[in-house]
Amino acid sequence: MVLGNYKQAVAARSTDPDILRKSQDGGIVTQLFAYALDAGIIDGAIVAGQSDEPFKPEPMVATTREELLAARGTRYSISPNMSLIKEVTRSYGLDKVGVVGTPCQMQALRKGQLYPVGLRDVADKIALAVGIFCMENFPYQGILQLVEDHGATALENVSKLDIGKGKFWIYTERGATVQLPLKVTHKYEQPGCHVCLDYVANLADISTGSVGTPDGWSTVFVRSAKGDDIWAKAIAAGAFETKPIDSVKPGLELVTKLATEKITKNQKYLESRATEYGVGKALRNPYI
């Protein structure tokens, strides 16, 4: 199944007035985090802060709500976030850890759960994994061109990036608006993005992204048992406002056909390489 195993997906989006003026979409993530640091579900979150560097992303421990309204909003260049994972509980000593990333890092923190080499006394310290959709990512050098050279501005005059509608958006401090359809994106991409097989985040407890849902919102996908139950006491604490999926606009359909996009794509690069390396049938087919 394309969309992963999930108990309920929903469109959702912040009732916190200052969370949503500067998040990307329905602000689930910061508000999620807000949520859990307030209640004691964890003491901390490793999240994509802001570098000195407009939209480069920068991994960070937010152990406050102040830390966490300052890394809102998305930025399309990878921020490592896993790196962090050993430090925010040895040197920050956290024992209730939140951890925020892309499908290919809920991955890379699934496998250090189950196979904790060099991880000694952090797998069972995270507490919550919300992952996002993600379709590729940049390398901070592309966002750079991409906004100087096509969007003919400066990087210090952006005020926001989007993707949707088939378009990569670039939001100006003055008001300006420019849209590069995503072909013009395309040889900007981190190549390592062409071999992951996940959009929506499969393995988070509990997974997010715009498409599926109006402007504002975003979809949630609530995976997990330990999503869920968190999901449920962020619901009757009143943090999220939310509305059937099957209500909104465009809907799982966008979604589903996203994801399936994805993976159709990447599945043909991935046995391309495989029988230009002379392994094709061995990684086609996992059994063998």
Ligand SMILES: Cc1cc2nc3c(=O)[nH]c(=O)nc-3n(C[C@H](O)[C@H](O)[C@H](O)COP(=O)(O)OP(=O)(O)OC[C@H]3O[C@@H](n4cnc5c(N)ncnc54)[C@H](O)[C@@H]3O)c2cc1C
Given for the second form:
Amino acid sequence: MVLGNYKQAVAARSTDPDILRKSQDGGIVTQLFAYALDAGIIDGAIVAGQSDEPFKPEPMVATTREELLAARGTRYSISPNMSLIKEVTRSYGLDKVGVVGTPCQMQALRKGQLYPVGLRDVADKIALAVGIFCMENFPYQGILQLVEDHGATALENVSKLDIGKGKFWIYTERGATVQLPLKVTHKYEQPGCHVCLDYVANLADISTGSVGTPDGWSTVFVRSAKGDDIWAKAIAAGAFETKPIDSVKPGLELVTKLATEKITKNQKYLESRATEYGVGKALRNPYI
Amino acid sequence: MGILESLKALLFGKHDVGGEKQDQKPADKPADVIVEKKASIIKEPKEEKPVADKITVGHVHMSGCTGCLVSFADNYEGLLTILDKYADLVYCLTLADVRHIPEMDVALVEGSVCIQDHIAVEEIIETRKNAKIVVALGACACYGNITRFCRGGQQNQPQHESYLPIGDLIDVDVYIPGCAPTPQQIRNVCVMAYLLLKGNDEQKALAGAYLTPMMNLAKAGTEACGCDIMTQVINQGLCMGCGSCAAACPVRAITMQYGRPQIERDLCIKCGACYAQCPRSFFSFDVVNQYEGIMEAIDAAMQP
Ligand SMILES: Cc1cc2nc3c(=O)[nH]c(=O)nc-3n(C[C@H](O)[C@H](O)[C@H](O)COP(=O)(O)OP(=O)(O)OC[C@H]3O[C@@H](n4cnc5c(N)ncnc54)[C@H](O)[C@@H]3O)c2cc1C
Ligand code: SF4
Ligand code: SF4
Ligand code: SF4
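What would you give as the form predicted in complex with the named molecule, now that the form predicted on its own is on the page?
In what comes next, the whole complex appears, and the chain from above leads the way.
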């Protein structure tokens, strides 16, 4: 249940060394879109591209392999990818849209397809929604303070940020590595993440993250009928190398553990909002 | 186990979700089961389709620009399917030659009500009396929208200056916000309203769950503004920066800055789309988890 519905779970990585060179994990997201673009399954994809400020993501529409590759890697800050979901079908002119997003963005997408209040002619143009696992996200200022104040590193010298193995990792262009205990990161999390009840993007067509598989590999859940079809075609085209998920360490056990921890903690917080913030008053609960 | 139970309580426990059957639906069904089940849901009404089972629908035109009706018509052949299989259009000044508001199952009311126009006031009262379900179709009927800015003095009825959302005058059952509401949103509500009135128990439960948030909006009031995004989402610690609100805004009053919506309040026409689109205004796992099945069901229902 905490892992959502899925047709299969596998360990995978891209077979394309160009993609793997700068991808966050197994290059699943970029490889999926690159394959789908090639195969005519999508006309392009909304990705979290690199803005003018270091590690500040900006939603962008990638319609070429180069643009997809330029967006590789995780930026641990908010990228409002849904803000382009209508525009991508208008001025960008895409009929078959790919989109990557955190679990909450996948929720926004599916709500938008079922309740398209302000999203005319969008619902049936979503061709491939790739979800990424997500424990929490940070306002940009939070990343700035974590890297520059806590990590004593200039953000513009950073080559990669990663959260894994219980630490926040800062890798610099010159080869230095700084690690922060996750404890210091918690206060910088965006508040909206604390009511989030999804860790592994249950509503994506295909979702992926690093947790569960060795470095350089990714855990992949193939979820919807559409995702199943595209995954099968991508495998047939040789886009991915795979291993059975139960053949790798630490495997789904760790994914399940983390998902359960996240949902339980946030569930508790949601309950506390109903009773502990005032007298005879409650904070609003979005879930009905 | 505890977490599963508490999740269930969260998902199904808080509200009585319109229908009665909600708590029986286990949260942990595998996807395939759900999909197949939902696919079968729509085949039944489709294959039976006795004409006598159609619902009666009327379009009541108050002070609106006809954009909502045009949007409904923009379902193209889908509109014909709806009129062919699910609904008889018993009243619609633009399309049907009927002068007085008849009895009907569903009234789709477009536009706000000018209280200086006694015919409009009479008609909205009559609509409430004659319709089982009153749907506020579009932002003017729900929230006043652009008509909120009227100050009178225009030709050729300068005395017409006060326009109220229909919910200020009558009880409204369902809101479809948006300026204009989208063809797909209107279509989805039509199919769900049909299932609610004519479906079997399971279909009624699904339709009830789907329509609940739109019924809740109708209960929540007649004022909307981009400010709702601030007061009801950001101020409540719920915004996670997805950007749906910005995408939904018809006048591009919302931009995303540093992961949060920034509302150009002078541009806002008070349509309510941003808040209704926001996944943190309302979100039903019970409904959205079944998105594949529901979308297939609606597609199948729209086959001619
Ligand atoms: C805020 C955040 C928290 C995460 N937490 C976890 C976690 O707890 N456990 C875990 O296993 N994985 C987590 N991930 C996912 C992980 O870091 C990788 O993004 C994922 O494994 C994909 O790697 P890849 O090599 O397949 O993708 P790549 O090929 O490197 O492509 C990454 C894709 O992600 C997109 N992207 C980057 N940043 C963002 C963003 N902020 N918002 C939306 N899309 C973005 C890029 O546009 C790009 O298309 C998190 C990601 C984010 C953004
Ligand atoms: S924790 Fe949830 S709300 Fe926060 S960014 Fe991740 S998916 Fe979104
Ligand atoms: S749609 Fe809601 S959660 Fe998403 S950015 Fe707008 S206010 Fe925040
Ligand atoms: S900000 Fe835009 S979407 Fe929101 S109420 Fe105003 S006009 Fe409508």
